[in-house]
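We begin with a single chain expressed as structure tokens, specifically the form predicted on its own.
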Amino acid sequence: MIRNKKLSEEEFFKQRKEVLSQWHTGKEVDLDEAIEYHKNLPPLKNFANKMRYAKEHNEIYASTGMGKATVEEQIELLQYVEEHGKADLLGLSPDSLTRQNDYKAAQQGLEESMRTGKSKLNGLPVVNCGVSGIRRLVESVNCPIQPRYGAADARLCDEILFAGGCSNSSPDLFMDFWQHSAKVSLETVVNTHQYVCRLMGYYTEHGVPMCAGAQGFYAAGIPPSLQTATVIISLLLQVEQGVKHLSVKCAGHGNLVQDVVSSKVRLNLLQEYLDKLGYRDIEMFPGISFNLMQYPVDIGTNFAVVFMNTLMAKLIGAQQNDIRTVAEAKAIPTKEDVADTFRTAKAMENFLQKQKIEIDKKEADIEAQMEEKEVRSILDKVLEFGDGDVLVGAAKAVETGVLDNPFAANRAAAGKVLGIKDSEGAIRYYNTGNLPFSKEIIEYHKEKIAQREKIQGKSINYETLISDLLAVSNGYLV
């Protein structure tokens, strides 16, 4: 049953017995001992503390995924990137078998990797490595280690990551519902994510701040208001379970006015709905990623994407600069590739840190007014559907297409909404599907698209959509 209600301790601990019994390393998890372990770590190894430090000191920290098949290889990678990449945060990517809860197959991959000396998995088999393995990672470096992955059911994986000393996760309801499985139900993902968030809330309530994040879904080519609505719903699930520290992620598309406005609208409306629904004392840390359908193969364009990502982070006041490596499109990045990318981002951050850079205020005000109207239209309809319960309403909204995703893997998505770039590279609604928009909103987007058609001298069509999705990877915004 879907409802946005905090799990009782009885419900939570009953479910924990089942979760920890899924693989033998679950026996290593001792919640009381894990809380004490966290309290004895250096304060800036805690993710929320590190984000707060960044906010107070006007710093931006680059982050990206990093995953190897064995603890030894992962340690080598993390230590190299920390030293040679001047990293402030270090990523940890679980392998895809772990994300699918196939721990037996992950064990086979781990054993083969150890036998051959070559990684046979596309990330770290966290559950198979157990709490002791994760603690070896945490104790081998100075930076916080940030798990970076999505899964329909991350309960056991996150139990082990948290007990191992990690203090961040992204139980992102709509990312994990829409993007990672064709058939998983929304109810299933709600239930597993409420568990993870309740676990994070439990740590927080016992003196270990845990930071949860949400991005909404892969947003290339999708107007930001739809993503903002889904992010706010995901974060409302998190805070209901006791999470107090939020990483509020924004997907940039390259038009700096829209990207800056979207981040600010997201933070402002999140605070508005937190207040409206009675949630207090919530700490928010903005972050951004340059959202691309395809990463550039050309090395020069790749570096330019890192530059743009960092500029976006500066303009929105982000603490986290979510980048991809300069070798992302060619192969699994080497430790040298990752370190080169981090140094590039660090240099750009240093160049920008003391400078004041602003976008056009008049354009930003118009953009903000429209995005706020769009987001409120969606969220207020969701709350109306659910009679005040945002998750009950979200289930109905998915059924009716009021919440939609044109590129979802999950068949439950209506898939009717489509975005297209305007003449300046901002994403507009080409098709609003079943979104509950007013005539004013629909006409605003039509006008923006018409301006592009007039400039280019031809009508927007399907080929334009494909061209827009691939433009940045070819070195263009439009």
The other form holds:
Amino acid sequence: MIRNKKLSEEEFFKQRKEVLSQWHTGKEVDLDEAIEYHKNLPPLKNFANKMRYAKEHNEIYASTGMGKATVEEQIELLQYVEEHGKADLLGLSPDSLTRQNDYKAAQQGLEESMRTGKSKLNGLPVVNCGVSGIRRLVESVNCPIQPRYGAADARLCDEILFAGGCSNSSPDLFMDFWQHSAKVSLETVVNTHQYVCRLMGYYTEHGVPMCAGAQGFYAAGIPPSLQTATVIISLLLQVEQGVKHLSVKCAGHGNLVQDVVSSKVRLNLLQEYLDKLGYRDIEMFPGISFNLMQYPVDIGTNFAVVFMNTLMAKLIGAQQNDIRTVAEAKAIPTKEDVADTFRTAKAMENFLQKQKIEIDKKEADIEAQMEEKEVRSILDKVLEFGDGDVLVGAAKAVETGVLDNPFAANRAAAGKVLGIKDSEGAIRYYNTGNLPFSKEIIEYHKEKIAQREKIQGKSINYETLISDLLAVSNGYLV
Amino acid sequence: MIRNKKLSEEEFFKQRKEVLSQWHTGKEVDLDEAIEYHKNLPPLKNFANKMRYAKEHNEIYASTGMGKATVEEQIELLQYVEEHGKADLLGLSPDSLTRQNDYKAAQQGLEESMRTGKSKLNGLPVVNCGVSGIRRLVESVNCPIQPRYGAADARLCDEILFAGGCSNSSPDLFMDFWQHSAKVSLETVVNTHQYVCRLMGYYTEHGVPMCAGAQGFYAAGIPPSLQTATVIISLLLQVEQGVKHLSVKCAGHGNLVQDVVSSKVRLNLLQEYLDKLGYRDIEMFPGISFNLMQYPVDIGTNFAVVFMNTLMAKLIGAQQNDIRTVAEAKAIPTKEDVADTFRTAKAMENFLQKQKIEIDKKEADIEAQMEEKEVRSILDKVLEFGDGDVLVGAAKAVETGVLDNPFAANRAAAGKVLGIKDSEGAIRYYNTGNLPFSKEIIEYHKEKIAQREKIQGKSINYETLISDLLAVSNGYLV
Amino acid sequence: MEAENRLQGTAVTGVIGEDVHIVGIRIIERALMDAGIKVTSLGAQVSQEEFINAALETNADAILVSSFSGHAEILVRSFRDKCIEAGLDNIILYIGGSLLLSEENWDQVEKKFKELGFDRVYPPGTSPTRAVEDLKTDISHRRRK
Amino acid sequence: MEAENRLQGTAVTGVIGEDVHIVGIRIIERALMDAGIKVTSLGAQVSQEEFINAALETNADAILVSSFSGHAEILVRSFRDKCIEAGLDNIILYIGGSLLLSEENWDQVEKKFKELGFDRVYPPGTSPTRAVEDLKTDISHRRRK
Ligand code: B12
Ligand code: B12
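Next up, can you give the form predicted in complex with its partner chain of this protein, since the form predicted on its own came first?
Below is the whole assembly, all chains and molecules, this chain first.
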């Protein structure tokens, strides 16, 4: 049964036994010892601490996923990127078999990779490497290592990552439900995520700050309000279980006014709902990614994408500049790809750090007003559905298409909503599906689309949708 | 004798005979035929027309120098960059022997390059290639080809370039006097430049718009007002000779507020002086470059430099985004280097074109006020020196250090002025030498420097100067 | 020409294995439908068995497999054999997406997957039109046999 | 150490040929002067003869040639010979800057210019401190001979 309610310690530890027995490395996890281990790490190896440091010093850190099949390869990668990429944060991507809890297949991949000396997995088989493997990583570098992945059930994997010395994760309800699994039910994902957050809360309560966070879902081509609604729901799940430090992520689409506004709206409304629902002392760290459906194949355009991402980060005051490497479209990036990308991002950040630039305030005000209305419409409907319980409401909202995603991998999505760019590259609702929007909102979007049709002198169709999705990849905004 | 006065047709044609006899290819130049040739070119192959098109369509064009030793190699380069770099403007850099009028040595280099099939010159020996050579270039591509170079005496080279179908040049008085020659006198450079501008004026009067322009001098590390003063003087020389289309260039140093302001101040004051001195119907096209003393060796940082350049171009409303290739620090760039760089710049421009971003208005106002005062102080002194003649005054100003440049190659520069960055990366006067500044101005700069010393907790010295000069090259702003 | 335009076919589509990258195949599906081909869309995370069963049920001309995880090589092993075993004798098999973990020469990739039993292999960035044209041709050949 | 710090020398500096790239050598000059070496700075666009005459006049220990045009190879041909002819027998010759037109292996570049008679060769980005240290060492060797 879905409920947004903190797991009791009893429930939690009962479930925990089961989780740790899913693979033999689960035995290595000793919570008390792990808490001690964290306390003995240098303070800035803790993710939340490092984020706070960035905030206080007005710094922006590049971050991205990076994963190799073995601990040795991963160490080589991380050390290379730390040194040659001037990295402030390192990444760790588990492979997709691990994400799907197929530890047996992952073990085969790991063994084959070790035998052949060639990476046979698209990331690190974290569970198979165990706590000691992760600690070797953590101890091999100076930066915090940020696990970066989505999964329907990350419980065991996160247990091992945390015990290994990692101090953040993204138990991102809608990302994981819609994007990372085809058949799982919302209830299952809620349960696994409550578990992970309860675990993070436990560490936090025992003096080890753990940073959770969410981006909502992979929203390329979909207007920001829908993503914002799902982000806030995910974060409300997290704080209920005791998480105190949040990385509040936003997906930019390329129109800077819209992107900056959506980050602001997200932070403001989150604070509002936290206050309303009685959650106190929550620390927030904004982050941003340039959310493309397809990264450019051309290296030049790729650098331009990194640049836009960094400019967005600067304009929203992000601590995390969530980028992809310039080899993203091709294959698993090499260590050189990652380092080159990080170095560029670092130079851009350095160049932008102290600049006094901003988006047009008048445009921003209108945009913010509309977006707030949209998010409130969705969230209020969700709360109404759930009689005040945001997760109960979310389940109903998914069923009825009040929460929707046209590009979900999961079958459980109405898939009616569609987005399209306006003449300035902001994303508008082409189809609002069952979103509970007022006429005013619907008209606003229609008008923006009509304006584009007028300027371009042709009407919008399915081809336009696809070309919009791929525009940035081809070096255009619209 | 120096005088800012239009050459009479008689004087001009007398001198012209001499100029065209400096090398045998001079014979190929037939002014009337050349004017006809231009009139038969597609309108958008004309540089001024293309600039106007960019202005009207809110477009930003990347531009850079590019030169190979032979026409064949140059064609290959230009075609490659036009296709793979999505270029809107192409460049043409003459080699440095040609710039120094050593056409004999250039001929040797050309022949050796043809024989060995390897470029033995750092640019195209324009004079040796002759009018027919340049026309082959012009006809091999669709974009206008922009000659990009400085020289104390470019008369013959420009005769050939214009007759060959090029429609712009930069007879940039101070750039060429201070930067491009060690021993030449100001008088000589004034004379050669008046000749070139008179030639451009002649084409213009006969229906072929020719675009001149100036950037002042290579001002890495020197506050913008000094460069602005020299730009305005150069442009006043140009318009007096009949030039009607100006590319008004600005060198950014990396602090966006300062860079945007200095472009604005430059355009505003230029208009003011044009009005005051009675020049009408002058069309201006702003352009910007990121003026570094040393381009980064690291490719990642190089892309970040291109990005800053493009952002500056966007913020000042430039038509020309004057960049260097990402291989600038290494050697003469290959065609791939140029194309990669252009493609990135193009994508960045596309991404930025419709964005509504701006610099902080309050900061900008203060900065603009001070800079205007500085430029006026210098220019009014120059006009005072010259009794209303800006060139007569300039000569005296150079002697007395009222116009100055610490990094001049020419011995005729007081070399007393020095610049340093403030805590936000704007360039301030560390030493005002003999600049005719009021106490208010001097204090303003002192204060900014003191602020940096306070923030960084250490006082400024020669090491700081050098590290400031190289900061961007190493991936930092300050 | 007329006849060809009216020519129909049926295809089963899906993303194989643990893979959730759904967008590429969604775009292809849409283009197939627009071209008059009947599509049975299985979505993401589809097993070999699910593909085969759907093909049997719908009497499909073709199975279009998408894969972006980089694990394709492992995931499609003996797929052709299993099709034949199940009686899908001359079914058309396509595969497309980001097939391998490291950037490799495309010719080699194509060869590898043809040896694994696929009739056609498509790289990232394939235009839907191309896939549609190919499939129409192949179906008409198959039906003429 | 003490002795070494007080050790002096004299050097002639300049940019050779038609080249106007003055900044690199300016930085080096300043560092040399700070280290107590007497510098005769010829500036940009200096011919071989001007270098040699200045060295004779100042009884210099070393000539430091800078070149950024990419034409260095041609511009310094038989410079060592001319020095010897002029009686500058064992004068120290350094060259630095962006020496060739295309990016080439540094070892090869160094070898080429050593064969052309230079004692030391410096790439772009050379730290002034390194040049100063080298020159101090070389001058002390030269004087001990
Ligand atoms: C979006 C995306 C995601 C989203 C997917 C959302 C969703 N539900 O679809 C999310 C965030 C969930 C995700 C997760 C992961 N991803 Co991912 N992802 C991408 C990304 C950015 C775009 C892929 C995409 O949808 N493109 C859009 C379509 C339109 O692209 P397209 O290739 O042009 O499609 C055409 C052709 O491929 C062709 N086509 C495709 N299939 C077929 C089939 C047939 C029969 C035919 C005819 C044609 C055809 O037609 C399409 C339409 O024209 C790519 C990188 C990139 N390309 O930019 C990585 C990428 C595919 N992901 C990758 C990886 C490794 C992962 C993860 C394992 C972890 C990670 N490192 O991020 C997880 C895996 C999760 C899992 N269990 O599978 C790798 C794959 C590596 C490899 N192959 O070597 C890539 C290449 C990124 C990288 N460089 O590391 N990812
Ligand atoms: C500034 C600059 C100019 C300015 C020069 C201003 C001036 N008066 O000094 C201007 C705009 C006038 C100019 C003109 C040209 N330039 Co220019 N320029 C540059 C640039 C951007 C910086 C050079 C510089 O001053 N660096 C600053 C110093 C501090 O750099 P550094 O290398 O680190 O210096 C150290 C070492 O080299 C060493 N060092 C140097 N000399 C010596 C000597 C000794 C003995 C020792 C011990 C050490 C030493 O110590 C220095 C201090 O630490 C470079 C590209 C780059 N590197 O970014 C091109 C570059 C040098 N220029 C180049 C060219 C070709 C030209 C032009 C021919 C045309 C053109 N394409 O632009 C004209 C030539 C004019 C002429 N007649 O010579 C090429 C040279 C190509 C090559 N070598 O293959 C370069 C590399 C650009 C390129 N990639 O095409 N240029």
